[in-house]
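One chain comes next, on its own, written out as structure tokens in the form predicted on its own.
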Amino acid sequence: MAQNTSQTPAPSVPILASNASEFAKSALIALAIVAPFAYPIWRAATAEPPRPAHEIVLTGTPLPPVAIDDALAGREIFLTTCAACHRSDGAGVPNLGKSIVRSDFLASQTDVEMESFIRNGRPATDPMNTTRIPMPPFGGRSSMSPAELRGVIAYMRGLQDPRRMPALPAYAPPADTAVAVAEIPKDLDPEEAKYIASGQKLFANSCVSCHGKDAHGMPGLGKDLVKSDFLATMSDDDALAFVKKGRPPGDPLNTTKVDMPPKGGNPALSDDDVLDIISYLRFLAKSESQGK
């Protein structure tokens, strides 16, 4: 009996390569399909994070320097009225307002959209309010000129790029910087007229920002300390111990969820002028309660 010789025949060459050629048109499509999206995904995940717009403005080449009459003007209305809240180098107060020095929105906007957000302000509720603390429109200071406007900007563009600042003199406060809400007697203690008279002055420059210029509040803010049953119940050396320590919003008897810092914000304020506002508060209460 003949042996059955025969074998299965080899898979040929051109079936082997054309199960390859199938595979790479495959992989192709595949990939023209993947590539649009992961690229762009590959690309965000190495690249390096965007720098913060006040870090390029300081390591940039620096604009050119402040005008000193600028300076001069806008430093006058920084330290009156905005360092309550950013604090007088503009490193900002926590909880209350934000870095001057390190903003990104400061160094990202022109001068005229900062004029503009100064006219404004912005309330608690606006989405781009992260603090949910409102700005006041012109910080607070409702008098304030187009000139004393523009000097505030060139300031804090000094403050955040010192290179931009002129060298200025020392800040001497000017003696009219108060607002006269109520006149003093000219019959009162001439020592407790001082003192109210002092206290008015220094109001002005430390607590308008918040508590109004008339000491009357500012709404979604600073309550009104004239008609303040808390300070009218409070001698004066509680009300003394009560503004030097502050009241953070995490205080259950703080029901603005306003922080209010230490001595307003103001770490200058001595004992003896916190007891001069204090007094000078008590005295407005007093005239407003005699109808004066």
Ligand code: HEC
The other form holds:
Amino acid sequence: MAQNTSQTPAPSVPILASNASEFAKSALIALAIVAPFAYPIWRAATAEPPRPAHEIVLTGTPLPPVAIDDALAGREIFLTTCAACHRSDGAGVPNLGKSIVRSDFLASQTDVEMESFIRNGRPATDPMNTTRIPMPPFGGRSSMSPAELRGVIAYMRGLQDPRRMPALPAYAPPADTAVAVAEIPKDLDPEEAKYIASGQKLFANSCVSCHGKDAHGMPGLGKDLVKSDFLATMSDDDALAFVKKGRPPGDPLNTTKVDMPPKGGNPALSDDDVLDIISYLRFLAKSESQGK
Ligand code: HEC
Ligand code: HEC
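Now that the form predicted on its own has been shown, please provide the structure of the form predicted together with the ligand.
Complete assembly follows, chain above in first position.
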């Protein structure tokens, strides 16, 4: 009996043991082969998706506040030039400029890289362009001084991370930013000259970013308003109604697939303001057809 019990397990122990160690060995080898491939798949399936760069900015220790002078210069540029397409708070406008606040591009670019982006814009054909709408160089301005460039970048950093935005005094729009495109003749009826001058100023603030300084349109953005038959053949009242309503890309009359926002995106314009702009556009069309 003692022999029986000791005999039977005796040979089986080494066999079991060697089976187990063989198994462990092959399992380890298999693991060693598979793991490098399987681990990333497992990680990807179980790990949280990588955080967008703009969120990382907000969850980290804030960078130092931007200089108040830069923020002031930047706000001026942003509100007069960039807001038409990116909204005054930088949240973006559907079918126009993207959100600045949620921009991973901004969050991951240095100030130097941002400078070159603003100088060059991003044409619709650029592989980085996702909207197929151009971001015009300097946002459509003819240029920016180094202080303005630095300022608008600083201001966007503050829009993206409000912890970095210094307290700013209330915004007062510039009194006179209009660059005279056409001289208003001295012999014009003074009343009419007043409307045209006012329209020129308002146009420079609310319409230039898409329709261009001379109102002849911008490629890929707003149409030529000086040579517009649409405008030329409609009454002032109809033109007013049109500008107040705009023309979204879904409208059958929209040929560019770019949004013409109500009042050009500036809700502060009164009916009289829009009528002044229309007088100015009619004046441009008239002086061009007569003069040049
Ligand atoms: C006429 C419309 C328009 C104006 C004005 C404009 N932008 Fe843009 N902007 C765009 C469009 C459209 C895009 C997105 C292009 C694309 O699809 O990549 C864009 C993209 C950007 C981006 C990159 C966002 C991202 O996440 O890729 C930044 C930053 C930016 N604009 C800054 C500015 C600044 C600063 C100004 C003013 C100086 C300005 N823009 C004026 C239309 C405009
Ligand atoms: C953000 C860009 C943008 C701004 C700002 C803007 N427009 Fe436009 N506008 C457009 C686009 C795009 C069209 C052409 C839409 C289409 O394809 O029919 C357009 C078309 C027009 C037309 C019709 C032209 C035609 O021949 O069909 C008029 C008139 C007009 N805009 C007036 C204005 C006035 C006035 C302002 C300023 C108060 C203004 N727009 C500001 C983008 C803009």
